[in-house]
Amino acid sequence: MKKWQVAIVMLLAALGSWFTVGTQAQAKTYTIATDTTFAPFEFQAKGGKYKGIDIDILNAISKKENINYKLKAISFGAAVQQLSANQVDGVIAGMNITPERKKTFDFSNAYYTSGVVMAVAKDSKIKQFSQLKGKTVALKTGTAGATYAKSIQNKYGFKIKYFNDSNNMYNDVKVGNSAACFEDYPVMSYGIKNGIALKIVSKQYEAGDYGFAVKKGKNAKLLKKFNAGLKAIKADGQYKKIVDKYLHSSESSLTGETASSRTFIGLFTQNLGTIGSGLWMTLELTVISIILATVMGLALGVLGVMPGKVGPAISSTIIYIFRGMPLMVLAFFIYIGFPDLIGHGFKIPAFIAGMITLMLNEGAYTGAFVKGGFQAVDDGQMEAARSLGLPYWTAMRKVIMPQGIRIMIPSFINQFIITLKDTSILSVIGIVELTQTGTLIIARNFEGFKIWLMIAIIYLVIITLLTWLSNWVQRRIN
């Protein structure tokens, strides 16, 4: 073969390789949402890696069908809402296939069949549904257990209390705030075997099928691949191995927990990396949001003291809206409601949505005290500046604003502390900040008291440092 022929062959091979790589790079990556606390179907193991029946089934099917996906662990309620708003492409979270849900979602073939049981505290004397009359029952939002309990509520006369995650539901029963809870049998059985101080007192009721869900009329290709992969892993025995692994293995072999790692120091050391990541996310959100909120607040403050009626009216309206709206509602509106309104597959990343939420909420509060700070400067200061021939904006910039900002500095630091604490609410849209990190760790080891004490100490240390900074600044100003 001549040299020019060799060159052409090599060029064609290179182009083919480039085309293949380019095609692979363009392959769609699906975002699949799952629950955070539904062991043994999904939970975070040692090192922050997610495990469970659902996760392993998804991994096995993805390998069979070459599905590229990114996992997103959030509460079940948030996962369902985000699927409805096209923020995620699918949900695998022990989701029961029901006629009501079929109106909104398309489901895969059933990959697991489960029943519902009632569990009570270990020392409880309740054994029958009839003993629940007048008492409170704890339920997890959106689960088969919640659906079944709701269906028998009128017959047995009990009250209902809802939770977003399993661990808080279990603890509510454990401490006696609720008389019982209803849960899927494999989840309740796994939890009791691994340390939850409850007991099952009923047989299994209302067996239901779990399915992988996509929004109705969307991602038909993904659903088809899931069904094909599910059939394949059942045929080759992988499915049975996955289920047996989680229903019949010890806790330590699945989660990495040992007796020594359950001490306070052991828990802190083992989860240091995970807690550090959550803390960094909290600080990152706080710093960026407070900078943006400060800019927004200064603008609102200046508008609020402008001559005339238009500026103050705009400032007052914006402050009224965003200061009066609950932070969680605002977060859901920006992350789920707004993209759903726009449609056409529009998405907002969770971090950006969280940042905008904090900016608008904290910016409104900042605008209120900035406006108050400018108004606290004696009116004679502006009159004197104008009498010297200074234009209004020059007088504001050189006379009023320096004095007003000096008055406001302690308030700015206090707002920084408030923003830091408010980041915990953003876990509802799937941001894994410090509080959500604690929830994920507890879902694995059920050491609620120790983990929340650890998280509380971290918050208190940071807030104490900021308080010292605030006091130091005030002393310097005085």
The other form holds:
Amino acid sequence: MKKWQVAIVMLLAALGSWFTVGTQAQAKTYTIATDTTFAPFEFQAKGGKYKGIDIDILNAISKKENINYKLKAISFGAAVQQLSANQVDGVIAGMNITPERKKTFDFSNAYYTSGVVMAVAKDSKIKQFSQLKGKTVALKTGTAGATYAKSIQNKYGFKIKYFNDSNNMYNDVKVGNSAACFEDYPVMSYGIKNGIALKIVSKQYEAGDYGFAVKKGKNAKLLKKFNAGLKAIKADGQYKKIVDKYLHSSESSLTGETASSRTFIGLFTQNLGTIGSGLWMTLELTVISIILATVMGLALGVLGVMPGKVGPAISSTIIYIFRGMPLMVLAFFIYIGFPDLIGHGFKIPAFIAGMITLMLNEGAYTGAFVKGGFQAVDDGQMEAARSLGLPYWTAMRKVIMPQGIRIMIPSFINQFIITLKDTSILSVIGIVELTQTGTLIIARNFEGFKIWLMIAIIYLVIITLLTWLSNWVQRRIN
Amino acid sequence: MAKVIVKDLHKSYGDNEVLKGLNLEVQDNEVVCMIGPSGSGKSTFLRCLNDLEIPTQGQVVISGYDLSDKGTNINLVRENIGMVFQHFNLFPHLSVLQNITLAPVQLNKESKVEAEKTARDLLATVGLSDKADAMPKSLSGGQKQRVAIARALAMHPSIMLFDEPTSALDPEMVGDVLDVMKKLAAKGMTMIVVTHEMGFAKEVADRVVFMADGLIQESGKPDDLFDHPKSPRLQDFLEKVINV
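Could you output the structure for the form predicted in complex with the partner chain, given that the previous block was the form predicted on its own?
Below is the entire complex, every chain and molecule, led by the chain shown above.
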């Protein structure tokens, strides 16, 4: 009794402090979103810090113009969506200035000009677009490469497959699932220089300008400062220095990694900090979500077996909605859709959104089995309790719940494990948890196999520990 | 005033009318046994007396409290009516002692210490002093039913309802449970017992009520009823029961 009360108070206090921190941070600081894997414009260097042309330019301009900002690395698609939903103030992510985008966003002056190229596997015989007929082409959603490839798709008769980040796209071409990919020249050339086994086989098409974007009609002051700063760093030579630094060097000198550190152990020790913080985020999300989902699930379960029709109807509806909705859709809805609906610049921190998402989804599943557990308790138990004069809720609490919960324990353990794994889906709204950490590390070192193996082992280890803990609790209760 | 008054009691499940208009009065200290073939509505009738079943029509008045009255606090009425079920319905997650003390302690009738003392006294009465700390699953059927009786008595009810208390027991266990019930009757408890134990009804009941087809067909003192049954239904029933 006492312990869970303390736990809830602590939880509420923690939630409260997040909200305050959140609002304080929003007071003066701009939130600028960037892509997670778009080297050399943005990528995570050793130790988890973001680097790249975009990042350095933004940094240099901010210094010149005294802009306070917080960088938020999420996928490109999510960054664009969040900008249009007012979740972030600006986006700098190698974003092409297109007439289409100009309808929704205001752009700064172009800070870089780039073209689209086609890349194929090193041993591929494909040299021309005409050889793509009937084959699959890998594209990254929302990029100039994707737009260009789409525009020539009918003419050359290829199929299209979309990816959310560059590395998966490159890998798909490398392993031969896709015949080619289309990518911005500097990005592709940087990747190849850093060990991606692809080659560029076309000239640059559709030369386009990269611009810094804000939502149309908003943050004009920020845009003005950006333009002024851009002019200043071009004038004093800083701009050229930044671009040269990334386009004329190899990745290892930038990220601080050496060839000898590419063994499994080497990679692990090197990325310990990044993986550790990702793991911590995963655990934090898991624990908080499990607590919230359990509370919600118990409430739904109790409501579901209440006498009368209203309680069960409410319970079934909530379970129906949140169990039926894919977790990812729910996450996007809460993080991007919901603030959009409310308007007035309402923002919801990604962590809070992620927590609510998990609470609703896992809570609905929990509610379903809690209800089933209560129903599995013999009707005679409730009758015996009531016939003694115990009120409904006392009978529920003292007689039905203790028996029902015992029935539910295996389901609870199962749900905890599912919750832990489901945290990985929250990477789509930019939460850097364990899975996203893996994506980020691979984005700079392209060691897909070793890093995913590492991440998989870590998940298995935590799940094993969680199972042991649950079994111990189960033995204690029985 | 009679302790239990039932007037024109009807109960239907959908189109199926189980009770078709019963009238009964039970006086203080009276022991009434209800007999009749399976499906005659005896248990449903009993369950209407403490609102486990809600009558479709009619009136039930317990110690002056009308159950159909919205202002009646059913929980308070139930405290005064103990009920013993065919399948015991002990709380399997609680020890024997906890089963008995749960309601008095939760309802602030007695402190935990007082309730435990009461519980031990009751366990002594039902002959299970050594089982206070046992879990229900370790008990035999007869022992479970005696604990269930002690649990009901712990609320100090003035009426006890028994719903076929020995039907789920092995034959050798029946005697122990009936002995406890006899003692209770001797102490002057008002009891309504749905039973198939004709011997018990004959020996203990002040009045026997014969039910069939959702109606009271006949009632009277045990000797009259068993030795001189009037209705052909009762004659038929007794013939079958006694020949078994």
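We call the rigid core whatever largest set of C-alpha positions still superposes within 1.5 Å between the two forms. Positions refer to the first chain, counted from 1. As the structure is a prediction and not an experimental result, all values here were calculated from the model.
The rigid-core alignment places the CA of residue 466 2 Å or more apart between these two forms.
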